[in-house]
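Next up is one chain by itself, shown in structure tokens, the form predicted in complex with its partner chain.
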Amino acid sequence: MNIRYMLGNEVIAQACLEAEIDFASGYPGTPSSEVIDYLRHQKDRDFYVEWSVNEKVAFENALAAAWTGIRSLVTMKHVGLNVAADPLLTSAYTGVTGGFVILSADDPYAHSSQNEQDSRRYALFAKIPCLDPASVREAHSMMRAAFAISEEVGLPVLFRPTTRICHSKSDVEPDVPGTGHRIGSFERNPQQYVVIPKHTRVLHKKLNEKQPAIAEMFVDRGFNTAEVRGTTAIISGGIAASYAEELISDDVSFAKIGAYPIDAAWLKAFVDQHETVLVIEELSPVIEEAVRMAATTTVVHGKMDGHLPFEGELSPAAVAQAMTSAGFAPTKTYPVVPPEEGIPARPPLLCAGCGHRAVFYAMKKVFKDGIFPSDIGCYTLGIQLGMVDTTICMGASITVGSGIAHSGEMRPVVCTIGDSTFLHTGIQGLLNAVYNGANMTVVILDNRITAMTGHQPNPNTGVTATGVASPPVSIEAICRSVGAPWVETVSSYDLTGLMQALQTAKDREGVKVIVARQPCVIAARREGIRRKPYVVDPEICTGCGLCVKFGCPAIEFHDGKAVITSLCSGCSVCADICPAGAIHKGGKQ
């Protein structure tokens, strides 16, 4: 036996190898990123893997691969599915020939996200099957089965793990990677692949006709199970089902929903056998709505009558509380212990030497009354420096900026966007702002990598997902080509240069672009770049605290003097800030 202690996302990647995956694409997004990261680094199976520039691009690539008959996967986080929603909804009409699995990782509690949307709703909306694993082990078996199910029903399958699946670990017994390989072959079939009105009306009808058989299949194959043990029942799905299983007593019936659509007749037969049913699931009441629809005389409890929250993630304690409140005695109770008070928070911070911090510092100096739309990446942490006024979704810094600039608001607009986010959906916003004559400054925080999600390469990095060299794109050339009349590049560590560029931008009309460039310090360290750390000369330090206010986590303040710790990565910016000239390069690397 070969049992391993594996991360959910690694298990999902492993299952793809076992299922003979031929093609994978995706855009990084927590909690989904490690799936492609495992696939691109593994050596057990040879197939095509790419990081795409955004989720729509990734989706269409993978969809087309499945149209050629090969098995393909596309991965993203839940909000990425919004970006890919356009092809998603019509891909259900066209269907697929090769297995096509869409992994959309949900993030209840928004651990690392801008919202708590529920991907199961998308699957219902698109009328495609959805698999919702309750555990890491189930993620393994479900992902293994997903490609074949997709082929069988001729539809994309949405695989929906949540953070507590992706980033949980379990003892798992992986199998060996599959050895079969398919070669793509596109067969012309306009009735299927050209969705002109005449074709799409037929395709829509076909899609609807497939639904009942899919729902029945999920019962027959044990994805949705029910066991009658008494007159009351709990119905649960996703990770919440594993919390419920730990707490349910032997005389309470249990139904587990692992796949959608749910067979309405089967559900009704189960519900009808009980006096009271409690539905336990995270986020949207997807199961609960189906149960309420099925119930005639049975009393149904869940979110809709206040026993469980609509938002956030569940936990064993939260499930026990819901059970108690609905009159189901849990086998364990949990004490209510409040956390300690008066402990300073420890939020994540920009790294010591991160170029973003210096750019924000310079922006604050030059644009004291500026409005600062920002975007999604490590630099969103600039909110702690007061330099992030808006963040809504990928690429929206430039568009929100131009919207404010055209609104009559007189204060200067300076937006920030990272290189990966600019290439994701920022370019169109810039094109639009230039064409429509917005007056704003766009600062592209270029650290040559997609940092926040774990340092994935993008077209700006110079290598592909599998490490093949590829000429890095020129961000400046892109900006000029969409019409930006003034594009200036500065090192993010050059405070003087940054302030000069920002001042020039402030004095000009129109769209001004500053590319502030410096590799992410973590990625640079991995590449072997080492800079000598800086030290504070206590004789010269006046204790003014200006360097401390800069916020670098390597700078501490003890006994009236600044001190630089071993976290210093030698960016030199604090040395430029110190008015006394007390900070200089020194010490060992």
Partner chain sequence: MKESFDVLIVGVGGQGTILASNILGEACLVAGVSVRGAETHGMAQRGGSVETHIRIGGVYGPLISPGTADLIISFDLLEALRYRHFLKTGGTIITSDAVVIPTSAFTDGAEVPTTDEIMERLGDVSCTAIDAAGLAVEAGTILAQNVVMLGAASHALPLSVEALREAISRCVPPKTVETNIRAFELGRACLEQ
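Show the other one: the form predicted on its own, since we just had the form predicted in complex with its partner chain.
Lone chain follows.
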């Protein structure tokens, strides 16, 4: 027996290999990123893998591959599905030939996201099957089955793990990767793939006609199960079902929803056998709404009557509390553990030597009264430096900035966006700002990689997902090609150059672009690039604290003097800031 202790995302990727995947694309986004990372680094199965420039592009690539008859996967986090929503909704009409699985990883509690949306809603909206695993092991078996289900029903299948599935570990029993390979062959079928109104009306009817059989299939094959054990029942799905199963007593019936759509007749038959039902699920009341529609005289408890929250993730303790409040006796309870007093806060910080910090410092010096829209990336942590006023979604820094600039607001607008985010959805915003004559400064923080999600390559890096050399795009050329009249490039570590470029931008009208370039300090270190660290001369240090206020975690303050720790990456910016000249190179490289 081959039992391995594996991360949820690794298990999901392994299941794809066992299911004989032929094509994988995606865009990095926590908590989904490790799936493509696992697939692109493994050597057991040869197939096509790419990191795409955004989720829409990734989706359309994988969809087209499935149209040719091969098995394809597209991965993204839940908010990425918004970007891919246009092809998602219509792909349900066109259907697929090869198995096509859409992995959309949800993030209850917004551990690393800007919202808590529920991807099950998209599946119901699009009328495509959705698989919702309750454990890491179940994620393995469901993903293995997902491709065959897609081929059987001729539709994309949405696979919806949550953070607790993606980033938990479990013992699993993986199988060997499949050895079968398919070669794509596109067969022309305009009535299926050209969605003009005449074809769409027919395709929509066919999609609707598929729904009852799909719902029945999920019951017949054990994805949705029910056991009657008493006059009260709990119905649950996703990771919450695992918690509920731990706490439910033997005389309470239990139904587990692992797949959608739910068979309405099956659900009604179960619900009507009980006096009271408690529905336990994270985020949206998807199951609860179906239960309330099915119930005739049964009393239904859940989110909609206040026993469970609409927001955040659940835990065994939260489920036990909900059971108690609804009149169900959990088999165990969890004491409230107050946080330990006196422990200092540990907020996320920009790394020691991160070039973004110097850029924000220079921006604050030059644009003292500026407005600072920002974007999704490591640099969102600039909020701790007072340099991020807005963040809403990928690419929105430029568009929000141009909207503010056109509103009549007189203060200067300076937005920040990373290289990967700029290539994701920032280019259109820059084009629009130039076209419509916005007066604003765009600072592109170019660290040559998609850093926040795990250092995945992008078109600016120079290699593909599988390590094949690829000509890096010129961000400056892109900016000039959309009409930006002034584009300047400067090193993020060149504090003097940064401030000069920012001052020049401040003095000009129109759209100004500054590309602040410095490779990610972590990626550089992994490549063996190291700079000599800096030290503080205590005889010269006046204890003014300016270097500490800079915010670098490598700089501490002891006995009235600054001290640079072993975290130093040798960026030299603190030496430029020090008014006494007390910081200089020193120590071992």
